[in-house]
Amino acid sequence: MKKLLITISALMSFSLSAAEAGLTFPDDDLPVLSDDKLIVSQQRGMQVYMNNCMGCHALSFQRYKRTSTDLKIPENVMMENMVFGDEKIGELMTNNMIKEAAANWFGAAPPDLSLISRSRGTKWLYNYMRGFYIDDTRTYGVNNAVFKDVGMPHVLESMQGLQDKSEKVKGLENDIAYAQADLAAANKLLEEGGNAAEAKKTIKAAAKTIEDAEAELIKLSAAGEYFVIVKEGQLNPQEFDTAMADLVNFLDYIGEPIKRERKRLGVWVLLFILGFGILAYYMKKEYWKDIH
């Protein structure tokens, strides 16, 4: 009896931790581009963020001529159209906003995002974007699916609209809050010493209906079902999506400017090592062709 009681308890806290890490989404994958369309997917996504996010968000690890340079702008075209106030070319890529005052507007100061994209990764990123919906009960009438209880406002509006979770979504998202009481409720019955039998049960169909409910959830986002338009914005699903593509690979690029020289050189590197391998193999029989 006690070895099924520490089954069950183990069972019961797996199932409680998975439950309690659940899904986000928007969970799609980054669009892969390369060459002369990632060049021009970056240029684009640093126009989306000088006129959307440089104003709270800097990037002050990287400097406006590097940038140029790298994404191949015109130094006076980078001045007129992305440079804003009298900074110079050569100066980091840095905003006037007050670190103090941006914590009492938003509780927390904007972060600079240099390296963002190093640290949570760009698909997390582009999912993330992507992921404000409407909720009531947040100060700024909207949350994130990706990260819940955000307190960024959705800045990128008048781009994408506002959004809602589905009726679908919302039903399913019920069902999974419910299990994971019935979960905690059989884990409680437990520890006090109650119907192991009765627990099993309940575990057993509390984990079932999270796991039909989380599949049911993958295919609505799939299927793009999972989020529905309530007020429309300048760009389309499809656009919006795209420039949020953008958007992060040239954050992307801004967490490492090296990145596309690094992979070319990794190349040639690789290569080196093969042929020379090749030939320490060569010189190796040769030296103990006597011996062996």
Second form
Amino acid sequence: MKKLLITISALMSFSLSAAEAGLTFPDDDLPVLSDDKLIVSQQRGMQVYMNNCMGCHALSFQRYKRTSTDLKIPENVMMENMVFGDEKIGELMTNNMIKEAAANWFGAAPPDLSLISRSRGTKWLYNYMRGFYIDDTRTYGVNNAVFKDVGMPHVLESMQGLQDKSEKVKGLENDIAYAQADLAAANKLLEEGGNAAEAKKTIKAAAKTIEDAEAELIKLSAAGEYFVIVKEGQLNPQEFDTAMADLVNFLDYIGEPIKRERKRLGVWVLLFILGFGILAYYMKKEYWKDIH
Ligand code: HEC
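Got the form predicted alone; could you also share the form predicted in complex with heme C (HEC)?
Complete assembly follows, chain above in first position.
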């Protein structure tokens, strides 16, 4: 029993430290929408996608026709307003980007996004799309707080404007960087057999600084004060968040076009199992009546 408890607590502390290591901001949940609202959101998301993403990221597992049917967008409306080449409704949603050339321009080729909602998850995508901020050291002048040093430019700058980390956030990140340097130095001192008491004191203090600063960052992020807009775009922050939720809902649909149908069917399957279970129970009773 004791062993089991030790194992469990070890596992728990491992998962905690793993979560801490992956601390990134923004860290907001994708708002959940119900059926009709979800379809409207996915329709709007498709529009954002076709206008801003399709040139670089194909969705080559999916056909226009299927998308038109599932998202209830009439075929002619879709082909006239969302598809810019001479593609046909029955074709796959591909683009003409040449992978090698793109890899040269951006450092990495833009991947096909057919399955991105499955591999990254919708929460990650929602935060990634809202995570571009000014960073003069990068080729395109922006970095991404969720995907560090990503090769993708901030393609939605005209919509969102430009954001920077707030002064408070920059200060806290500095504190963390210094504390991490202290930690490394103290650990080295320990290894080399230096003053152990001194080193342990430093380690404790640095760990506390990091913990406090991270807690503060989480608070700032939750209060929506992690970033500040330094150049306004066409949308205000709430409108931009909604547009990004739409975009992610569309990618979620693309990642599993059968999802709605699967959920609908699932209910009937469970009802059938329940009904059949009851029937089977009474049949069993009937058959065994004479034996007992
Ligand atoms: C100018 C080309 C370009 C456009 C337009 C573009 N991207 Fe990208 N995107 C890239 C590149 C290049 C990468 C790969 C970056 C890397 O791996 O460093 C990327 C990466 C991504 C990733 C991360 C993929 C991964 O590896 O997990 C996502 C998600 C993404 N883009 C979504 C979008 C969305 C949504 C849009 C439309 C709003 C968009 N991109 C528009 C070039 C582009």
